[in-house]
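This document starts with one chain, in the form predicted on its own, laid out as structure tokens.
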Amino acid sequence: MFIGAIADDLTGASDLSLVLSRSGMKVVQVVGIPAPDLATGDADAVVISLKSRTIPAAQAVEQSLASARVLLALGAQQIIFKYCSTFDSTDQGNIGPVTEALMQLLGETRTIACPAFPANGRRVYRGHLFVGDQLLSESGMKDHPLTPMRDANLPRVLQRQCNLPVSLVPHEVVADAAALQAALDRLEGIAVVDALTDADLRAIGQAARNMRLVTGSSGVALGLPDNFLRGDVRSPGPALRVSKGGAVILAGSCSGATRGQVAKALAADVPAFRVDAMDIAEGRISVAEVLDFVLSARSGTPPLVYSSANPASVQAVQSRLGRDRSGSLVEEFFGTLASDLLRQGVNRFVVAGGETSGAVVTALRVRALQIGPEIAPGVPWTCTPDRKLALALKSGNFGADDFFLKAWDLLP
């Protein structure tokens, strides 16, 4: 094995080993911290997914120093601390506290950031995320429920969190290889780097091909194979297949994307039912009522169950619930409704948001994943290695306004 990977939420981990995968890595992810006798087979990486991003900084380092010792003792190379493209984080963590700690475990002085994924029109420049075509604070990850981003210059965010100092190295240099890697190798603590093409990435890549510790999005991962593979591209595993059964979609995201996706299902009249929090935690919607629902609306474009919402009305909830207590209602009851899909022969599932995707997938009880055809950029559709689970599991800020209506094009 050469590269192990920690992902601190589950669709992260499958954008993650989708990249690997095309890059001709043979690609295993696990669902949790695995045990240490896991079984890898002749796997290339290794992406573990934890629900890591927004729990307690203290816990989080604890669950991926757990994650990287696994990995180490599988033969690890190279780690990978994979974030979301937007560094959906806080002051008080999770993202510097984590490296940090995996800098110390591996003995390592020096390591990147690098959140930059174009492929979804994230792009840091001068130590400044962009999301498209506005500053990470001026987009709609300003109003994030869990993580909101206030400020987009990245070193000044990523220092509030760190003890370590932390750095820039410039879109300038990233250009030019020679300086990129003279960069890297005097590199002390943390530094931010520059990426605005695949190719910045690529070259990224190769220069930090003798860290042992790489951290970033899906998109830092570009360049990493080729300092294993070195051109020995690996065959392809078998087409993803599973067996036939119903299909559903679940949205728990209220990132901008997933609502416009939201729309566009409503538009054209996919049937729909909305969760929202207050209804759960007052009594006035049950499990078996949306059950019910889904099952009775086969036919066509699979049903929609949704609890996203704008910024002002998430916030209206969480003032009167809390933010913690409204959030996990809503991560309970899409677990809940999943697992009773499940027993009734739904085995396809499209679902949209972290949060959401984690507390699924622990009641679905997926421990593994097998990678398969990439619907949109960082959003594959995955498979339980017994094919009998199709999941696609979207980060909420990813996919084009048509994504739950036409995912299940690639699905066989």
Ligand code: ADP
Given for the second form:
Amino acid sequence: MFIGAIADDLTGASDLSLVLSRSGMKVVQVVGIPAPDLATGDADAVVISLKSRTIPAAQAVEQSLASARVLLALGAQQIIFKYCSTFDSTDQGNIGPVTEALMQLLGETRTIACPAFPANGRRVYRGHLFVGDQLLSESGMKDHPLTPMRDANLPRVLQRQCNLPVSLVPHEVVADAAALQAALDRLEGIAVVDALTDADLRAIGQAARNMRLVTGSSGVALGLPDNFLRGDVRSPGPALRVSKGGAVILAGSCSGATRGQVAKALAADVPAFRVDAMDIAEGRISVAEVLDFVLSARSGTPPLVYSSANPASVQAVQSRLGRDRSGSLVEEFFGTLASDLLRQGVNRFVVAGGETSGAVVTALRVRALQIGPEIAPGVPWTCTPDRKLALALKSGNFGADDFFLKAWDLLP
Ligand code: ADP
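Okay, that is the form predicted on its own; can I get the form predicted in complex with adenosine-5'-diphosphate (ADP) now?
Entire complex below, previous chain first.
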């Protein structure tokens, strides 16, 4: 085993697993902290998905340390802490506190923070994170229900979460291999690293080969497998085949991309049920009602159940219920719905939203996932090792408008 990874949400874990497996690594993805005697076979990398992005920082630290200890016991030589390419966090954490705790566990005095993911339009320049053409703070992320991002200056954002010094490795240094190596070798504390292209990320991965801990989005992993495999590239796993069954799309993300995908599905006449958070809170809607809708939907593109709403609606709900309660209420609704659907023979799920995916997978009692074909950058089809359940877990902001329509083409 070469690489052990801890992802702070489930869609991030599949995204990272996809990058590692595309680089030739045999990857095992597990949900939650596994037992220390986890059977990993001949895996090159083990990716643990937590649901620790928005829980209290102390709990995120505790779960991440427990995960790292298991990965080290399994023989991991390098640990990746994977978080969102939009740096989803608050001033309380959890990126900073988890990074510092992992550094301490590993006896490291330096690491990098590298959230860039150019294939999805996330680039970091002079420490500022861009989402497409917009600064993070001007993108839809400023209105995220749980982690609104209102500052694009990542060294400043991260320093508010950290005790260790946070510095910047600017792009002109990243573009010069010798300068980059020197900068990382003499680093003290945590450095946000600029990256605009996959070539930058590969160079960063190479320069970070001696770091026991690297942190960032899945992009930071682009250059890491080569440090271990050295050209010994294995063929990717077999195409994903699962037993026959019903299918559904569950969208609990309120991100711009997901709202676009919902709009596209509605325009294409996909059978759809809108779940209103206040209706859940006040008992005007039940899981049984939505279950009936899904099970009675006509054939064609599978039915869509969505709570996705615009920032004004989300804010209205949050001002009445509170941020955490409205989030968990909707997540629990989707979790219960998913497990009821599974009992009724639905075994193919497209899920939009990181937290939402975590809730669904927990409710479905999924413990491990294998990585299948890539639907969109950062989003693979996955299946359980027994091949009874297929899941496409999409980070809210990933995928083109037709994602809900096209994802099914890759599932035999
Ligand atoms: P993303 O990947 O876009 O961040 P997540 O699923 O991680 O999506 O987060 C969305 C959060 O918003 C979840 O906690 C979800 O339960 C909550 N949520 C979903 N729909 C609504 C709504 N209509 N009102 C308020 N909160 C909502």
